[in-house]
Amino acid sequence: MIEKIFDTLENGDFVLSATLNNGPYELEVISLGATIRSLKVPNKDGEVEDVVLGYDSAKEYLENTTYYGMCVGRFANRIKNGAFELEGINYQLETNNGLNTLHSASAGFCFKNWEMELQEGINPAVKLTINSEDGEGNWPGNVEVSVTYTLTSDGRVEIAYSAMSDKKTLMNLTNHSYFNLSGNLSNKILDEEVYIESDCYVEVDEELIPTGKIIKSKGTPFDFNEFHTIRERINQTPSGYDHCFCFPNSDGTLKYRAEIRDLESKRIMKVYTTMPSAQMYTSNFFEAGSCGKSNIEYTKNGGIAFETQYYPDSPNHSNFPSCVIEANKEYAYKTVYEFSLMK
């Protein structure tokens, strides 16, 4: 393991990155958003390559609207009109999608530079935390919050988050990885093939907003019960995939719920969460002209993100999975990357 200055912030603190290594797999972190900057994995061909999106410097992760890698909170993907009840209480947010509120907004943990402790062991580790006072971003409840990011010789990104809150209030964190198997990173993620078991999704309008119906998916777009490349039947939804798909036997036990294969590279990544949900986006929204880490040119739909939480603006929809914690009592939940090779 390794822990250097990745770069400094303009108030003079330092952001840090942690490398972990192990077998042929290896991982950076950055203390910045609790963000992977950085993930190498072998392919066919033992060659070892960067697998996900990401910046070179601070300042490049502070102005995006991308999110590559971070860890999003207090709550991920979008609030409508930045507003939500609870406990007779009606809370306003920052709004910065529109009308709606996404990530968090400005308030959002991918913009705070969390503490690092690397954890030594047959797998490394590195944990990371923050508090957050209670009113910040007018969320209630002070509350502390870790993310723990574990390589194992076997290929698996295992992600532990834990939150604690003294009130009553609403957690839903992710992490926004960008994964592009193909270790090119200027290449599209059209032709990689993608399983999710899950017979439903969560309707949205047109500013990806939830109606509040749950959708079959079974005989349309959103159907990848069989492997399915994005490029088959991207062009018959509204602008790309962005959208919630429902896990069922959702029980809160950790289980195998999506795959990613590449066959080129022949890379497979399979996604294990304990949440009931996944955002699967294709980078619809990429600037043309965008650059990331070494200058290379990120294009639309350059990367695959799948972002383990809750529903989408659930605090509003009593029917979906709730997303809020009680007063002191431990949030917790798992997600794991595991990657391997197509036999």
The other form holds:
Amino acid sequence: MIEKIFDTLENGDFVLSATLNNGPYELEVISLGATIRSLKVPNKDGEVEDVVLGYDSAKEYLENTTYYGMCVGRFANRIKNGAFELEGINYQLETNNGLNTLHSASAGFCFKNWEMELQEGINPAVKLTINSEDGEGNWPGNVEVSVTYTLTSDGRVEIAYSAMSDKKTLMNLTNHSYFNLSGNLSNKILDEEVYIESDCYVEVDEELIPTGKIIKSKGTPFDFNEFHTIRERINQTPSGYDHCFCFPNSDGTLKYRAEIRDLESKRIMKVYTTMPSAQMYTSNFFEAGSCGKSNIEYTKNGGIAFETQYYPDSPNHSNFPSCVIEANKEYAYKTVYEFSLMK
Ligand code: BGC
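To complete the pair, please output the form predicted together with beta-D-glucopyranose; the form predicted on its own was given just before.
In what comes next, the whole complex appears, and the chain from above leads the way.
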């Protein structure tokens, strides 16, 4: 495991980078945003290549609206009008996406420089922690949050989230990695094949805010119960996939929920989570000419994010699984991205 300085913030603080190696796999995490900055996995010919989008500087991470690889919280995804009610109190958050709040706006955990602790062992790990004060971003409750990334020798990136608040509050953390299994980060992901174990999705309006309805996906472009390429039906969606897929029988245990495969490189990524849903986002809003690591030009549909989480705007929908956490009760969940090769 290597720890080094990635960059320096304006206040002089260092953004650290930790590189974990296990077998042919390599995972780099930086302290700013508890971000997965690179993830190298072999292709069918044993070539080890990066499969996630990212940046080369702290400034780009701080100014971005893409959230490449970042840990998003306190509430990932959208909250309508940035408003919710909890225990009879109305809370108003900063809005940053039209009239709505996306990924918790400027109070987002992804803009914090987390404490980082390397954990040696058979499977190397890095634990990142932050505190967020009661009232920060108008959220209730002092919270302590940690995210631990573990890299196993059989190609699993395990992400364990934990949070504790001293007041009842909301919690919805995710990792916002954009995967491109081709290993060429300037490629589009349109020919990657996707399977999702889900028979319904959250209906949204033109602002991508849930209407409250959960729609059966059978026979629609949102039915991924068999493998489909993204290309096949993306034009039948409003501006690409940017939807929350609901998982059946969600009981808090770790379950296989999705799989992406790239027929060229033969890389497979399986997604396991304890969460009841995930937002699949096919990078529909990337600006032309935007560059990432090593000055590589990223393109629209250049990555797939598979963000495990509670449903968007869940604080305003009593029929959605609840993202409320009680005071002094641990919020803990796990997501695993597992890499292998097609036979
Ligand atoms: C959202 C997209 C948004 C992207 C980057 C995703 O989680 O669903 O609508 O454009 O994050 O902010």
